[in-house]
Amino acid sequence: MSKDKKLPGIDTTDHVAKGGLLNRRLFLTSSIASTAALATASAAYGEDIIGEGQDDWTIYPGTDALEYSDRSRFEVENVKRFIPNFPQKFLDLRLTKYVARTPLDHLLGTITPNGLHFERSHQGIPDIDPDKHFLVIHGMVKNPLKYDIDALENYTTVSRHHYLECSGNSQVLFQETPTDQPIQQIHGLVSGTEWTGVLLSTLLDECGISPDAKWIIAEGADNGMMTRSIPIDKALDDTMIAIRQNGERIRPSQGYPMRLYTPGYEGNTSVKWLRSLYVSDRPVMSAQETAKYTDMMPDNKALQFSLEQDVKSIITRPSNTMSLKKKGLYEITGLAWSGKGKISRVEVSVDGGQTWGDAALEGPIHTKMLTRFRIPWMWEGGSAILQSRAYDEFGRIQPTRKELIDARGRNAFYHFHAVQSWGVSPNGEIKNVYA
């Protein structure tokens, strides 16, 4: 939309930062909200707003409800996707059918539909009989005990919404050169979810711990027997045995009948298909904390036990699997999440950083779960960086690029959380960029 064009209820005071940021409150007035839908439509259809005859769907009936429903088939291109092309100097995790992600593209709202959760194992989903599996909690306790599921459901069980992030999520944006990977592949390792299950705490109280226990060494029913230690205090603060994800069981991929779920810690500590909690007074120093899922620092030392994740965000509409179609009014949207709590204030920018405006938080806002922001853009067709910068409730702020690199060195893997730029060209493309 050229400068001599002004929508309706905008004027100069409405502008919050360079390049045409907005002020968050025009979108919840219903003229700028009709405007841009209006701008939307036009886009598509050009004039022709008023389509001719009547379309097959109105004319016949239409199928049978299903035992369980399918999607729409014009949705059958918005799926997981599988990692092609995986770093070379990573050849050790190839394993491109064990790792699937989230199209957070082609989503809104915060909860991620159980069929789109991202995916992450070692050595594949094994298929588990739940009247055959059991979860054994024993080692530093008076009384072990053994669960399964049915016994699981029988205890007061609690429903909390969190995210679920991979540790290795992001992390092309360590390398030196900006990826053309779409978003799908750059961020679709995290994914938000409504987890229902019985809180660790209740069933280590049943037990009864020893007083010097520090550690729980969880460990799965893969082939891969994934093992990995948790801090004894997680395990009594918000550590939950889920078994059912948005109402309905967990899925096999996502650790069916049972798993451990670790609210805000690297992914991995989330154990699937769990079977055992030794309770102990020292870690385990297992292959996935020591050989793998430790930060490599800039003197060459590994820092082990990074578990808390850190404050993120990102830009998802508009980004690079997308482009602006014409001059106008756009809607910039995206998530953010913080490992230790809420969220308290997304800023936006549209010109590299140089200048900032707050974005809208759509509420309610959970600890631990992903945020939805949003802030109206007036583009006018010129060149354009969109970041966001996330904030929480502990005053923690997301780095820029740059500063996480000279804090953790070029040898960084896992972790990622920096200031994630979208370029956008005159032409409208948007790309992936440093900035």
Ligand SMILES: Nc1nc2c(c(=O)[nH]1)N[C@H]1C(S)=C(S)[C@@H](COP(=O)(O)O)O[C@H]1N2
Given for the second form:
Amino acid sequence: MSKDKKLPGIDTTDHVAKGGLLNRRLFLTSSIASTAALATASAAYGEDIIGEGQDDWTIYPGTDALEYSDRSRFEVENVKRFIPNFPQKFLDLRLTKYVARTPLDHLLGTITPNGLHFERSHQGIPDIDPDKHFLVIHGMVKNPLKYDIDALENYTTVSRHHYLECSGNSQVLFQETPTDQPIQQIHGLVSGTEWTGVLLSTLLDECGISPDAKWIIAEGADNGMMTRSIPIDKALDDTMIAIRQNGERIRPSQGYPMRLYTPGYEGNTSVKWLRSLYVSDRPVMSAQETAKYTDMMPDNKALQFSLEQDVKSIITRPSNTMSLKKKGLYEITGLAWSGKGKISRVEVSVDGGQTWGDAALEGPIHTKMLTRFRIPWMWEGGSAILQSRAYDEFGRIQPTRKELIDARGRNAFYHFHAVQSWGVSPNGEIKNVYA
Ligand SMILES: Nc1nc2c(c(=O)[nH]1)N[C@H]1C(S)=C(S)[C@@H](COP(=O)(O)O)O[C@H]1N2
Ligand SMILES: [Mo]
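Structure of the form predicted in complex with this ligand, given the form predicted on its own:
Let us now look at the entire complex, which starts with that chain.
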């Protein structure tokens, strides 16, 4: 947008931080859309609504309805869980078969479409026939019981908006040098969903757990038999047996027909294809809570059961899969979440963390769910370093990368949640930098 174009009703001088960050109240004014339109839409001309370059789809009737609808064929090429043109040098052949990532740069809002939910399946996806699968609850209970999917559908279910994040998400940012991986590869192991399920407390109540029960040991029916220990307090709080994802039965890759879902805990504890919950007075000390998913500290001792995730945010637009084509007004937007509760505030900086402005949060804000933030930014064409910093309702703040590494040391691998930086160069190129 050139300087001589008017921005009707918009005060582009209301700066809230250095580098061109503008007051988030701009989004409340009715004309913000026309500002965006001035910046991005091209001029319509002539009397015809079917202008040059536009086909006329009104002539013939369209195709028939499908039994199960699909995306537009024009969306299929770019918006996928496997990164298009993914640089060969990053391919870890041991993992790629079993990992798929959410294309955060292509999404808006906070709900991840089911077909784009990230996936981590350590030993592949079992092809489970729901008529031949059930969950048993046993161990320190009065009545061991078993539940198939039909039984679970008959309980009163809860539907809640929550995120799920692998604790290995963003781990490449612990490395010494910034990465040139696409944002989907860096941060794409997080998704947001309306999960529907039966609260585990309901089923544990029915089975009658012993007063000495301290842990619930969950086991999956997959080839890897993922096994994790969940503290009893969490099991009785908001843990559910999830059976639906955004309304429909959960996908095979998400644990069909039933999975454990532990809101705000590291993704690994949400055991998919759940077949057993063993009530115990101690954790099981499985491979996934000893050799893996522990936090190696600077003194080479490992923290175990660091299950609840911290407060975190990322800027998804603009990000390193895009470049800024011209000077002008941009919206900086991204996602913030906390494993403990609600996001209360997100600040954005475009000068590498020297000055900060408050971003607008899009409501309703759900607990342990992705929250979208946005702030207007007038880019004058210089270099900039974009950062976001989230707070949760308990006052927890995202640390800087330096603070996180000082606390966690160089052995750290899981739970990277520090402030992340996108460097913008004067030619509009964006890449991951350390600031
Ligand atoms: N049974 C089983 N449950 C599992 C896994 C697995 O491999 N097997 N992977 C875990 C890991 S590491 C993560 S991050 C989440 C991923 O859930 P999603 O694939 O639905 O995104 O599931 C967890 N539950
Ligand atoms: Mo994970």
